[in-house]
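Next up: a single chain in structure tokens, the form predicted on its own.
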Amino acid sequence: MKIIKNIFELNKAIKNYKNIGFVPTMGGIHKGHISLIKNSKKMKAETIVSIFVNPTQFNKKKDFNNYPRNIKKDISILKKLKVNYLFLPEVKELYKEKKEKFVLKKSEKILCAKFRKGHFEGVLDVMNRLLSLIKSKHVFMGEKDFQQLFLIKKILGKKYKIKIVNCPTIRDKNKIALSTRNKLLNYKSIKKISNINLKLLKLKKDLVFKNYKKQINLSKIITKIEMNYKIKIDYLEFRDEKNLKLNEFKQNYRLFIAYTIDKVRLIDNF
């Protein structure tokens, strides 16, 4: 695996490849990231992984500073997976050129965009920069950050005419979606999250198999979960997979949730 830290060396290394698979990450490589890399390798693509903790998508400097980092461990894992290239730029390298700014439409300021001002603008900014450099045939992204996936596919997928591949969320034995942020949680919080997820998975299952759609009252469910687990829920909503509009159960839908526990903000969808 070759480690590349600047744009000049990146251009030189990949200019002749026609089948590139790109896996963008912020590090803390876990089984979720590994599944993305394996999907790229299945397509016999030259696989590039980027590790870049992007400052422009964090709402609080403290959150950015506390984001878990372990680059030595990440490199060791990626080498074992026989990744072709690791792109590891510094902030000043990736942001040295001016690029277009992205502004979300009013209809797009939902879910996390409603509660994290400027977050997705920062995500789109950094992904625009990465995709302009790594002219990949496929980009592999997980469904855990579904709104992020949706916006990148809608805005940047069209711009660069690339295939953004949805990869299923990978969960641990406690039904918790794998995330680098999980490293900030203690055992007590992990137990609570597991119980919350089991309840929400059951709710989704009951909607499908027992037709509870007319009886559902999300406000009551939010109140009950907040009281039982002493957490603050930002949102708990059913939305269409295709357009993220509030769902009337007429087509494929997901249950989206975001909440703060042990001072760590988590998102998930089922």
Second form
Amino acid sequence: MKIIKNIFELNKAIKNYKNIGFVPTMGGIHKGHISLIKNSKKMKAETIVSIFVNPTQFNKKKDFNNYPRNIKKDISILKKLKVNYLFLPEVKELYKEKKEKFVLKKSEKILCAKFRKGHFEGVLDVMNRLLSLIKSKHVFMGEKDFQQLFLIKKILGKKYKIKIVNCPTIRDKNKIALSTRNKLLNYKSIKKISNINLKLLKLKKDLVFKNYKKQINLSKIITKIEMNYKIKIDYLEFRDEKNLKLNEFKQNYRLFIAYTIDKVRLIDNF
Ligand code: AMP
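Follow the form predicted on its own with the form predicted together with adenosine monophosphate, if you could.
And the full complex, kicking off with our chain again.
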């Protein structure tokens, strides 16, 4: 695996490849990231992983500083997976050029966009920079961050004529979605999250089973979960998978949640 830290080297290394699979990450590589890499490998693509903790998508400096980093361990995992290139730029390298700014439409300011001002604008900015450098055929992204995947597909997918591949959320045996942020949680919180997830999976299953087609008010369930587990829920909403519209039960829908536990903000969808 070749490690590349600057744009000049990157251009030189990858300019002749036709079939590039790109896996953007913020590091702290876990089995969720590994599933994305394996999908790229399956397509016989020259696989490029980026590790970049993007400052512009954190709305709190403390959150950015506390984000778990372990580059040595990451490199050793990526080498074993036979990743071809690791792109590891510094902030000043990736942000040295002036680039277009992204503004979300009113209709897009839902779910996390409502609670994390500027977050997706930062995600779109960094992805725009990465995709302009890495002209890949496929980009592999996780459904764990469903709204991110949705916005990148909608806004950048067309611009770069790339295929963005949805990869399912990888969970541990307790149904907890793998996430780099999980390293910040204590055992008690992990247990709570597992119980919350079992409840939410049942809630979704019951509705699918009943073939539910009506508006649904989850406020009582929200209050109950908040009280039982002493957490603060930002949102718990059923939304359409295709357009993220609220409570549309016409096509496939997902249950989206964001909450803070043990001072860590988690998101998931079922
Ligand atoms: P991150 O490093 O958290 O920014 O994630 C990098 C990519 O990995 C994103 O496309 C995420 O959606 C994806 N990802 C993170 N966790 C998981 C997971 N548990 N299962 C599948 N994909 C994931």
